[in-house]
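In the form predicted on its own, a lone chain appears below as structure tokens.
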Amino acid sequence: MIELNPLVELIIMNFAVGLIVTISLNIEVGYLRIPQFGRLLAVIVGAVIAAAVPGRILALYLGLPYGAEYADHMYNAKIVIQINNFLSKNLLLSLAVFILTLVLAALAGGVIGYLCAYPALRLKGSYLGITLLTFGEIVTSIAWNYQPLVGGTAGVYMVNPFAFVGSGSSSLAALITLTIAISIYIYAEILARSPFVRMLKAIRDSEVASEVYGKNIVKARAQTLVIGGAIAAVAGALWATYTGRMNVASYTRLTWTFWPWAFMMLGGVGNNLGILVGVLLFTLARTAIIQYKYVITSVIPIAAEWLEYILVGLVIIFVVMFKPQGLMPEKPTLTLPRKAIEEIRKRVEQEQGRL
């Protein structure tokens, strides 16, 4: 197994999950224009999913403890061991489990997005924001505060479903994590051109008219939540994976919510393209930094680190701004190709002509 450049797999980690996220984010912001200010929560269940359940499956078929003790910080790293050391042996089974987190962090990150529905069907703007993003601290402080589910502020090492390459694990997860997230690119184009995102963005300009026309807009959201929640929490699964470790305390807001949305401001709110482009963008002068703090820090008066936050919040008050709409704004979905456009247009030229 190739073993990638550590620089190189961090740029394409922080790509790959970052665009994920920001397109399950522009799925309920930039076609429905929801309030998401909760996308903490599906990453979060994701991740927690990832954690707790694969884990203890197989703890459970090998003979070892599999309850509270899986997550006791004492037990914990040696009962993981012994599973990777199992998969390291069981290449089919490895990605039988690996396949197995991520349905499972998909179908709980779809319930939580619909159970985030119910609220929605009553509040709106600032009002249905912050009670999304109360769900995620909720979630958050459940993890954080109750030991036995993944550990609680110890955390938890993750089972390696890729242990069977031995030092190339961590590169190999990178790749199938960058396969995912362009699988999931290509889904959403497919969506943003289907006859579901149309309805959603007539509902999103004018919620009457798409009643006066027969819209369920409840199910309409209801459907999109739990669509944005699924995706979500696979990114959440993949990172945990990645990293090797569970530990609530790196489920920020600010990494998991408010970096997505910037990634979507700077690229264009309701383009998957520009979306893509924003996420790049960022992580590669995150990269930078990382890099290159000793010597930025030396230049700067303050530390390397706050350049992020720094970053973060210029990158919004520039584009809200002077670029509202992005860096590749929105364009209309067009319901005919744009050849057989143009032939009408022709005709009724021609008509016109006529008369």
Contents of the next structure:
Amino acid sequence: MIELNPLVELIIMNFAVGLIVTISLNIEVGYLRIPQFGRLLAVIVGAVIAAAVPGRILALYLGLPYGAEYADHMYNAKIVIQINNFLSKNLLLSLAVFILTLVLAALAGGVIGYLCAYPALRLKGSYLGITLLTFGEIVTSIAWNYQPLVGGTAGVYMVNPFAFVGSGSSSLAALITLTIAISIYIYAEILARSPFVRMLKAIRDSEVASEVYGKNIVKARAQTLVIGGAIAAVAGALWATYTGRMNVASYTRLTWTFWPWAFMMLGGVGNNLGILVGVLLFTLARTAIIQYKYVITSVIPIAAEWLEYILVGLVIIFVVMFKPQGLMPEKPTLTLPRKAIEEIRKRVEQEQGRL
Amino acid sequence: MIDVTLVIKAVVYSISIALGAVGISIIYNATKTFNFAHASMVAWGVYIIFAFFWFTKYIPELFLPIAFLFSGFLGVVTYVTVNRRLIMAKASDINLMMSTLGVDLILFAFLNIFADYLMYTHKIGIAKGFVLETWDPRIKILDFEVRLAWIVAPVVFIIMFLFIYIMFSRTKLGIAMRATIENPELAQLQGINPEIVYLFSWFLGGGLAGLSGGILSLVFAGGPTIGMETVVTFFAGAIVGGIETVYGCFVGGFLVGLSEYLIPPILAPLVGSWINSYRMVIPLTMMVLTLLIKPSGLGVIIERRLR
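If the structure you just shared is the form predicted on its own, then what does the corresponding form predicted together with its partner chain look like?
After this comes the whole thing, all chains and molecules, with the earlier chain placed first.
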């Protein structure tokens, strides 16, 4: 199996997961202006599902402890090693486990999105943003402290569904994640041209007018949150699977909420291609900073880590101040050209004439 | 039975939360900006106290005014460089919020650089995790051993409360601020310069953040992430109290601070000690419940009673 350069692999992984999360954010913020400052919530739920459920199902199947002992750091490593050994000889089962993980994560993310629809109905603007952010903090706090779920502070090891390839399994995970990211991107592009998103944009631009035309705003908002939550949860599950270890502390509101916001604002709110560019630019910049850490530190005597924060901070400020539309502003979706409409009309008439 | 020391520490903690919540509320009311940079302003307050204390070895409480002024200065810089332009461009409240998030990341980075500087250049091993409480002088009053912070914090709180009360009800600046908050256009017609009002609210809001950080450092273990860890509690205080009413935030801060500090130890004997780990969930839940049941917060109820 091919083994990628670790740096390339990291770039691919960061780009892919960043793209998925940012697309999910864009569906909610770009099309409906829901101030989703709680992106972390769906992501962490996805990661928790990926860490807690498939491993337990397999442990049950293999007759290993699957209850609270599964998440205990004394037993967890041993149990997961046995499961991975079993999976590495079982290609089809591995793939089934992987797909099941993603489906379960998406379902859980969707449920989370649906639950968020209630506050989204009652609150507006920064109030809603703060509420969603708080939901994320509450869930993180519980996942961090409730040991039987995913090991609490000690964390748990993840089942590795790509163990069958041997040494290159993380490269394969990165490539598969990239494939999933691209398919989600294509889905988002198709969605962006659908009547559904047109309706969302109408609601965003004038709630009253779209209500007058009989659009169900409550339902539309809930649907958007469900779609966004499901996609974000998939990103969380993919990241947890790739890292091989679920550690709640690495899921912070900074990396999973604020940075996707920065990616989105840089690229262009409401424009999928812009988001792709924004995520790519940020990923490359961050990797460059990490890669040339020592060079940077020798020139300016500060840890390169903080340079990353300054960079992200400056980008956010400059985009908000000077280019609120982002690098690639959202374009109005045009209706079909006159010619195409005429052709469709002709075709319909012909069909009617035939009848 | 709860320990008296615990109650006193809870009060000091609540004072810190209340002052910070009032800072958030003042900036929000004047400029409609939800200040995410509050986290780093609080943390800078903590570090100002720590650095001055370390280099002078005087009692930490002496430097509270410096923490106030420094974070106030940070607030002014934020206003002049970022917020002013956005307000003039009539940016949406989400954009205003995002811009302060950018400021927060930059302030956080500089705070960490400062902590690195203290640690590596000045060889202060504890620069990234210190407990200032250990150097807080103890005084004997009657038979009780009392820490200085237990006296200073309530005094600072009363001074700030009176200052805000007198300013908003007796001084021209305060009345101009209230007028601008109520209706910026009408206030401008009356000859009030909104820029001064915005500038002063950022100074006061930032300063209160620094002051609350200073007090927080006397009951909490300090470190560069202290602001990030506590900022949601500050938000909770502001929202439970009602972010649109400054006085409500005093109450909200106390309510949140006291319940966060006291509810787990009270419940622990009844339900088991596991509850102590979930301390952070209490203020957050209070905040979500307030937002869902009565988004305008407690302050509105209090104000109605006063009328």
